[in-house]
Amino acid sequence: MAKISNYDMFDYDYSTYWKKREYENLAEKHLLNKMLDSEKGFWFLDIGGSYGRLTSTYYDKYSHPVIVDYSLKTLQKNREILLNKYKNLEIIAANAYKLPFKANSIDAGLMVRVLHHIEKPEEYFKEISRVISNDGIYIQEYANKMHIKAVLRSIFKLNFDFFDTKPYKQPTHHNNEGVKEGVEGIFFNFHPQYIEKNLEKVGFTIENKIGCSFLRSQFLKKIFNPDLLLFFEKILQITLSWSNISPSIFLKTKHTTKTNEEPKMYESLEDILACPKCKKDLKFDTSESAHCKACHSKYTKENGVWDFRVE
């Protein structure tokens, strides 16, 4: 079974990682913004969107936007704050590796900062490529391990098994991101052939790459302002989107399918919902209580988060 980076382990507030990374964040949300520019559709999924950090590149294009989280703290801390804002938006801690969604149900979703906390991502692509509907849009965030630095620094070193495309598991004791010091976390970063391989293999093609954050260093953030540091990125996403240099890199991708099946309209929540243990219709005993009719499986609202993590 793979581990899961379980943020309410340590009551890890995930927000407090993001205060010294304005220019990251505004990066990100550009990008973002670019990406889906033309897009419009129902269903949205937002993996791994904790507080509701990018909910605003998505939520005037998709009419029904849902942010999955394992943190079930985190997601009840915040509901509050982020459905004053945003009404329609929908908040549910499930476990990315099992979505408690229906096949074909999701019209467009995506996961920007998570793909290093997953063990095996094989698994994920398969799960998300399960509920994403044909011609479904589907953005792909990675951490890159062919990043400029790490390049230079490995043949530097003369360690040229760095380049072959397997993950590379990054030391934890640089990084304790939700996790306390001295605790091993789950920290990977992905060579570029090995994500679009695997994505490609469960039915994404992918329609757009562009790399983020090129000028991510404590040095230039010490001098110059977020927003100068914007102004540039924004030339180097265009210049550059065909390197493989910068240490995030994004990927639009679009979801085929072989199927004949008319693509449904799902009008409520309780409709693309299903049980994540074995993908089987649920009944709504209440408006915060649900079984699987099939393995009789539980589920309840906690706090006004539906709690569908299972292991």
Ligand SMILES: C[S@@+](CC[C@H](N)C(=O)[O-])C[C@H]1O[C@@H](n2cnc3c(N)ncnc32)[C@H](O)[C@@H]1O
The other form holds:
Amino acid sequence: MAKISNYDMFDYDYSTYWKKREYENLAEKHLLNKMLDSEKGFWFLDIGGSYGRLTSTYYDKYSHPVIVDYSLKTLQKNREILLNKYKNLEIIAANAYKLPFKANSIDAGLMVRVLHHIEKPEEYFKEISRVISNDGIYIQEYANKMHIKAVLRSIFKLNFDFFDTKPYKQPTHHNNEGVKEGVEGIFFNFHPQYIEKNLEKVGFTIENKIGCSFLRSQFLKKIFNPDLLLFFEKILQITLSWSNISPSIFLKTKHTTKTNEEPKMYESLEDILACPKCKKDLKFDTSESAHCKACHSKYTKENGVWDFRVE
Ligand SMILES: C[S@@+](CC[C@H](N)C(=O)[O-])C[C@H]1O[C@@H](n2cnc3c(N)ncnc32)[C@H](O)[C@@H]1O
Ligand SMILES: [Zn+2]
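Switch from the form predicted alone, shown above, to the form predicted together with the ligand and output its structure.
First the chain shown before, then all remaining chains and molecules of the complex.
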């Protein structure tokens, strides 16, 4: 069983992470707005969507957006603010490896800044491929093992093993995103070939690749304001995305090899939900409780948020 990066264990408030990262925030939203520009549809999943930092990039394009995150506390804390701003948004606590949705029920989705917490990407990719429908769009961001600073560092240290395509586990030292200082977290950087190969294996065709946060440097962030950095970032996203030098990479993919099943229209959240353990249908006992018709597992809504977390 894959270990989970459980932000609730240490009451980690992820929104604090963004206080000093306005340039990266603007760069990612600019990129997503571009990738989603001409898209539209019904059900959209933001996997590991947390407090909805990126919701503005897909909310107007998909009529039924859903934030899915393992941190029940983050979702409960932000629920009211999110629903005031985005009234059609659904918010669900669940594990990305075990999604509580029916097969082929989702039109599109994204995962940004979460894959570094996923120690078994192949397992997760199978699961996201199960729920995304034929021709559905899926955007995968990942922390790039081959970014320019890491490559130069490895050459300097004559560490040529670094260049293989295996995931690189980052030392936790000074990286306490989701954990406490001194506690070992799950942080992986990935080789572009590894991610592309594994997405293709489960039926996603890569349509577009864009590098992001080319100018992530404490020095540059100290001397230039975020808007100026964004101006140059936009140029670099266009001119240097063929290379693998950026610390973060976004892939826009399309789900192209799937079943011959006819697409179904699902109107309400209850229609797309399924048991995250056995994937069979649920019976809704009340508006705040459900059980699986096959394995009898029980699920409840806690303070307005469905809790479908299973390991
Ligand atoms: C670094 S935050 C990124 C949040 C958001 N995507 C963003 O870019 O602002 C990582 C999020 O992934 C969630 N997460 C980590 N592992 C998960 C898993 N196995 N299933 C669902 N969510 C997970 C965490 O709870 C956290 O909210
Ligand atoms: Zn079940």
